[in-house]
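Here's a solo chain for you in structure tokens, the form predicted on its own.
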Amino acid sequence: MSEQIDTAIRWGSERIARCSESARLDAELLLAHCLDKPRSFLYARPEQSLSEASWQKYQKLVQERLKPTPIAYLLGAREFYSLEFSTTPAALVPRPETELLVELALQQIPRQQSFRICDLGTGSGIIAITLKTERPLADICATDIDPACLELARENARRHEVAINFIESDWYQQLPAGLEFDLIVSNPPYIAADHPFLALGDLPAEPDIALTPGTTGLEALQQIIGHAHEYLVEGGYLMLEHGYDQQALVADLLENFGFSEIRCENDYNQLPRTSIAKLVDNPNPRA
């Protein structure tokens, strides 16, 4: 006879517990998700069996789990800024802290009038699209070196029917020539390559490339800013995700590439990290 939902939940949070710190919810979404249904099925129906195809589907992706693999690659979704959003090992998967750059982009771009916005580095897509999905009247391009990033970010936006224009670029480097914006957003890698952080938790199962961009953790946003004024207009924004003890590393180069206004908001664990930075002192305007 196969297993009940409730001794199936504790078979599971107890395997769990040995590579993450919320257990119970990883097997109750596991469970969920071989059901077909929402864990509010779990809760009403505690004493109910499992058909054995769902049995051995759940303790294969128990198994999974314990790799480690993150819950969301195995899901095959994540919530975001109340989005849902396709996930795969392509792209990092998505982080509350990221939702406060959302928040502070929405606050710079207008509701009613046309906005120029490059999200560079998009991963699976998921600032750009809620940008877009928040504000339909900005033109939004999105940038990813990696193909099977914006592969999946085009389904993302195919599945919210939001029209992005998608370039495979590392960093600026392929956008075409002339274009200009209003505000550039980025989420990019930041942390250094031999940091301790990267050997914990689910982080050895997401990709190195959106995790560290090398020996200091710096170099993609020294690249980011160093280059930014080429690409946004007098006046333009520039917001960037970055670690918690990068800030004022962080405030230097922008200050040091003609920002002003520079400030930086503390995401919900109270650390710094999300600076904020306005273009009024162009370098190399464009003719």
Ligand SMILES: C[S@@+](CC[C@H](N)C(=O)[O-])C[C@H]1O[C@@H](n2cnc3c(N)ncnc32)[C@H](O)[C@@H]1O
Contents of the next structure:
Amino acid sequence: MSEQIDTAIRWGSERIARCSESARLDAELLLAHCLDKPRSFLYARPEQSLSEASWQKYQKLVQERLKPTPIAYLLGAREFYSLEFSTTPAALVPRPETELLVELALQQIPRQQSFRICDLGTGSGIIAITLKTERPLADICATDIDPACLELARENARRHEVAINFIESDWYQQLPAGLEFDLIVSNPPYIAADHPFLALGDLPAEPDIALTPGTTGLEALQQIIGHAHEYLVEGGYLMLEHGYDQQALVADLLENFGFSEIRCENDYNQLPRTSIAKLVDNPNPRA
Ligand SMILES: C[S@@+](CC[C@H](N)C(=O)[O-])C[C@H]1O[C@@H](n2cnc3c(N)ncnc32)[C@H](O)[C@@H]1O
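And the form predicted in complex with the named molecule, for comparison with the form predicted on its own?
The complete assembly is shown below, putting the previous chain first.
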């Protein structure tokens, strides 16, 4: 006799509980994916038998989850700011905290006029694509050092039918000369390379380059803040996601590099997560 939906979920949750705090949800998502049905279907038909093919596929996905492989990689998609994005192991899994950065950026971007934006370290493209979807008149450039991320971001841009100028670049280094922005946004890697957090949960399955920039965790933030004045117009804004314990260090850096009106906003967990600053005292203005 083949497995029923409810017993399959129980079987999967018991195993996934070894690596996930949301074992039942994970099991349901994987099973719904195998059946190509919404999760609600599982509740409507708990006694329905699975085909042998679905049961085999589900068992394989549960084994993958135990490695642990993040659910978003197994499903190939994740929702961010109410949009669905393709996800692959090439890029960081979109995080709900990053919606704060998008929310704050949208407060600065006018609806009725053009605005030049750069998203540094775009990963799967979630920030750039969401901003373009919400503010179609914005002119958006998005960079990443990793060509595999840019390929995924381009696929996501096609999926949402938005035009973004994607550039392979080590932060600003390969940006064409003469580019200027009204706003630079970034969710860079910011975890120190020896931080024990990197060994927890699903993090080992995500790309190192997306998580850690080096020994202090501040290397990418320093690069981005230190050279922002070369690309931002006077009065332009820089918005950065960072570690919950990096707020003061980021504020010092911003002040040292000519920014003012520096503020930090808390994420959904009430942790200081996103800093915003205005460039008022450009030490290196363009002629
Ligand atoms: C924390 S992930 C953020 C990805 C995406 N923006 C998001 O919020 O989900 C950081 C991204 O920065 C990219 N990155 C790391 N070092 C970089 C560098 N030197 N220059 C450009 N991008 C870099 C990584 O490839 C990764 O996609």
